[in-house]
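Only one chain is given next, in structure tokens, and it is the form predicted alone.
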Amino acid sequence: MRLDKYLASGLGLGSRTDVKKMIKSGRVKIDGMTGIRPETAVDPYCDKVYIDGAQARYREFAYLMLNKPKGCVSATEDAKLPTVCDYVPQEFKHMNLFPVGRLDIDTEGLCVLTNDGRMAHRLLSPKSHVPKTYIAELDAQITTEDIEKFKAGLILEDGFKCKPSELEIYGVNTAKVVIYEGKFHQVKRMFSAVGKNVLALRRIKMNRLCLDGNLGPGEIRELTETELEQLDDKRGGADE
């Protein structure tokens, strides 16, 4: 990869001028070499790059967690409304981060953002059955017939037959359900057809990677290496 590129595109410190101006200006070095110019062939994962005497830091993946508010949409970009790609820092907004699944735009909680498209298809696609963990305030209490329902497959409006789930009475007229699928607005659908409405609803995890709890709606970090084994584990296992 060239030099210039590779700060452009893999580190995000600017435009190709940007880091050719820097190159130039003597601000780059690079183990073992000399006569650095922009079209330097350089390999990130072998050639130890510095800027201003201080190692870059090449990565061709990065995976957040966000804990999404409120009043924004699960995509990159939209028209008219906020994004949870609007709080991704400015440090990995050159890698095109994008939302693994979607939640409503009045669900908060556990959103998880990369780059990495083989990660997040393993986490979506139908055949993982990859569990989600929702907290759901309702307007009526859960019941014993309600649990059952649940848990042999609930039929919805338009006739789709849901996969096994978990409710449990999580408080007063509050409920945790563990999904195995990510229908549109699913959740709400199951609740709807045991005659109760979601007036909030939280997702706390995802597989077994749980959202933490010292963020606070819009703040956003990475995750660290046992989250992400926690994220993408194929047993998952929905309260391992």
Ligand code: URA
The other form holds:
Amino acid sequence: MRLDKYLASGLGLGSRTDVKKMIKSGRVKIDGMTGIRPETAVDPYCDKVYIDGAQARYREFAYLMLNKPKGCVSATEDAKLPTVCDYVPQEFKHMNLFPVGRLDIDTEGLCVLTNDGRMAHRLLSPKSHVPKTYIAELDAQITTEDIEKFKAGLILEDGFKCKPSELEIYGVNTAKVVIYEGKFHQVKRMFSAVGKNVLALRRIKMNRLCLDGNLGPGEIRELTETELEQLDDKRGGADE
Ligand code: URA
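Requested next: the structure of the form predicted together with the named molecule (the form predicted alone having been shown above).
And the full complex, kicking off with our chain again.
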């Protein structure tokens, strides 16, 4: 890859013009190379590139955890509304991150953003049955009958038969629900099927990855290696 392309698109250090200026002013060094020019070929995985003396860190993929606030859409862009991608820090902007799955505009909580399409596919594939845990505030207390119906697999208003899910009382008029699929408005529609309205919804877990309780609404950070494994058990495994 050309050095200027690597610095601009691979590392997000500015436009091609910006990075050409950096190179020409001598701020960029590569181990074992002299006469560095914008068109110099670099291997991001092998060559050691330094900017102002500090080694550049090349990463193909990034994985971020956002505590999605209400009022933004789970999309990369929207003509009118703020999106979850507006919360992506500047240093990751060049990586074209997208949300893994959708949360409704009024749903809060755990939203993972990445540019790792294979991982997103693994997590979202209906065959994967990845558990997603939500806390729902309802307009009534759930009953033991509701719990049994969720366990048996609810039938939604359009006839869709849900997979068995786990429902438990979490607080007064508040329930914890774990679902293994991700149909449009699924949790709200499931409660509607037992005659209850969801007043507020928060995702707290995806697979074994928990929302960091220290992240306030709108706060975002990178996942740790351990969290990444909790999110994606099949990471590094054979192709599915
Ligand atoms: N189910 C819903 O109804 N809404 C969400 O945002 C997520 C799951």
